[in-house]
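One chain comes next, on its own, written out as structure tokens in the form predicted on its own.
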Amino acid sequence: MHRDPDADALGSSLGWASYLIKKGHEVTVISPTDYTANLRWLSGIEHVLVYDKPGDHSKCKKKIEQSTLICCLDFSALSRLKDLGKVVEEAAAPKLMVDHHLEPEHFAKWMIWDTYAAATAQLIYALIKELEGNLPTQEIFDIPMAECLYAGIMTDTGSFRHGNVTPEVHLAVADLMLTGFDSSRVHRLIYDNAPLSRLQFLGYVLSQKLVVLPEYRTAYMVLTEAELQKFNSSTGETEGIVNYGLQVENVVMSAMFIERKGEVKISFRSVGTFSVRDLASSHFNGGGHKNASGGRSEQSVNETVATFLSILPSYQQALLNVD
């Protein structure tokens, strides 16, 4: 999966490897980096290997260097593995790419790659159906893997109110819902799952670091490294805080600047026909969809954020235009 996994990676992932236990195979799931807090929950999720941590580091490089097939899953870049990427690209073993990302690279042998699927969770849920047949759903997935893919496809929908959302992803959610497990209390562990720091942290992000630009109908947000050290924040409490921004009133880009580990990550988002993946590749070195995406830079916080000030104005008719 990608570094810096989020439900879907790390859902479509944990579905995908119990699927492929129950058959018999041998199966090992790596993430590039640590997890969030509140995905620790998933079943599986004890299993998972860490490349970037010292213990799981050489143990990851053996089973990818040993491995038969490699399942690149939620990612279409192998840049989006950090340092792992390049183990992954000189292993010997065949790649697998199950993907909804525009502009795949090829570095797979098989691609299941589709952009209109919500979440590669959806992608791997019709897989496994497809390879059952014409098996019961019951027959085919438990509750635990069930679980996984929800709650991919939930948050990759933004609890199924972004644009993404079409026909097949409710009858897929339904289909699995079918297994008996208990869709709020998987949406009760992700968003309602949250220790006080990250509240009084969210607090903060919002009173003081909030920024709104009605000319440009964008919403914008600065951490730096000290201000996460403050709030002693940890991997992922800065997840979604950016879908804030898009609830002011008017306002259809949001982004949000996070200094860390020296480089500055970068997330957006739209709502509508303003695309913030093209800005994104076209300045920040990133990708993603067309209404979330994100980018990186390696600038300081400050001259990142005045980068992104300065090109608003070339920007700015297309985002008063959304309606």
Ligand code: 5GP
Given for the second form:
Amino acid sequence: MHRDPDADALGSSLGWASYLIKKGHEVTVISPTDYTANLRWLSGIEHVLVYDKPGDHSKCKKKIEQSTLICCLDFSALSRLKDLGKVVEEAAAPKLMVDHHLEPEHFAKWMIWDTYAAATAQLIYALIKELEGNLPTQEIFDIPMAECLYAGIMTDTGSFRHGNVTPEVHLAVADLMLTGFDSSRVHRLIYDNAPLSRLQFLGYVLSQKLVVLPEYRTAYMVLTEAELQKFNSSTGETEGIVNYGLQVENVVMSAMFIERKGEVKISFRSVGTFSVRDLASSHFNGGGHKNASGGRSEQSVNETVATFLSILPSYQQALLNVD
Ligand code: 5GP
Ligand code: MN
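Take the protein just shown as the form predicted on its own and give its structure as the form predicted in complex with this ligand.
All chains and molecules follow, beginning with the one already shown.
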């Protein structure tokens, strides 16, 4: 899975791993970096190895070098693996990519790649269904597997709100729900499970840091390393905050700049026809989806924001044209 894994990266990987384990395979799930606390309940997560944890580092390398198949889930560019990308690239085993991001690299022998899919978990659901022919869902998926896949689909669709929601999404979820898991509980575990400090941090960001540029229908927020430290913020505590910019009336693009460990991590969100993927890939070494993308910059945070502000005029017409 990709670095800074979200519920889709982890949920699709863990759901797929459970399936393969049921089929008698020996499976190791590896994440390049650590994950947020609200995902610690996902079934099987206790066995996930984290490449950038010193204790897991050499184990991950060995597992990848010895593997007979490497499944690459929820990413399609090896750079999304951070330092682990090189290990995967050099490994002898053939690779299977399952992903829904735009513009894949061609490093995998087999690709299940569908940008119409809302989530990698949806692709894993469809793959397992296809492999199992007409078996009833309850005989294929158990509750923990269904929860893992549901978590990925729920979060990548913004709880079934985004433009990527299709009939197939609802059909997949309806089918998974036949296993009998409690979907409301999954939602609570992910979204209503934050430390008080996260809500206080959110309050600070929204009241002090949110800038709205009505002429560009754009909102943005900039967070410095010092501010993050002040609020004792871990990676997870900024996750999702960029979405709040889109709640402002008339705003169709939201951006968040986070200064962390000598680089600036940028998140973009948009609605409708405006592609933040194009913006991220043209200007910020990034990519992703049309309406949710990200990138990075090695300039200072001020320079990065200045770049962003300087390119806005060239996107003004496209921003104004969004329905
Ligand atoms: P987030 O803002 O949640 O970190 O990222 C949103 C989406 O943007 C991710 O699902 C991923 O597709 C994409 N993304 C984020 N950061 C990067 C990046 O550095 N490079 C690329 N290619 N895509 C990214
Ligand atoms: Mn995904």
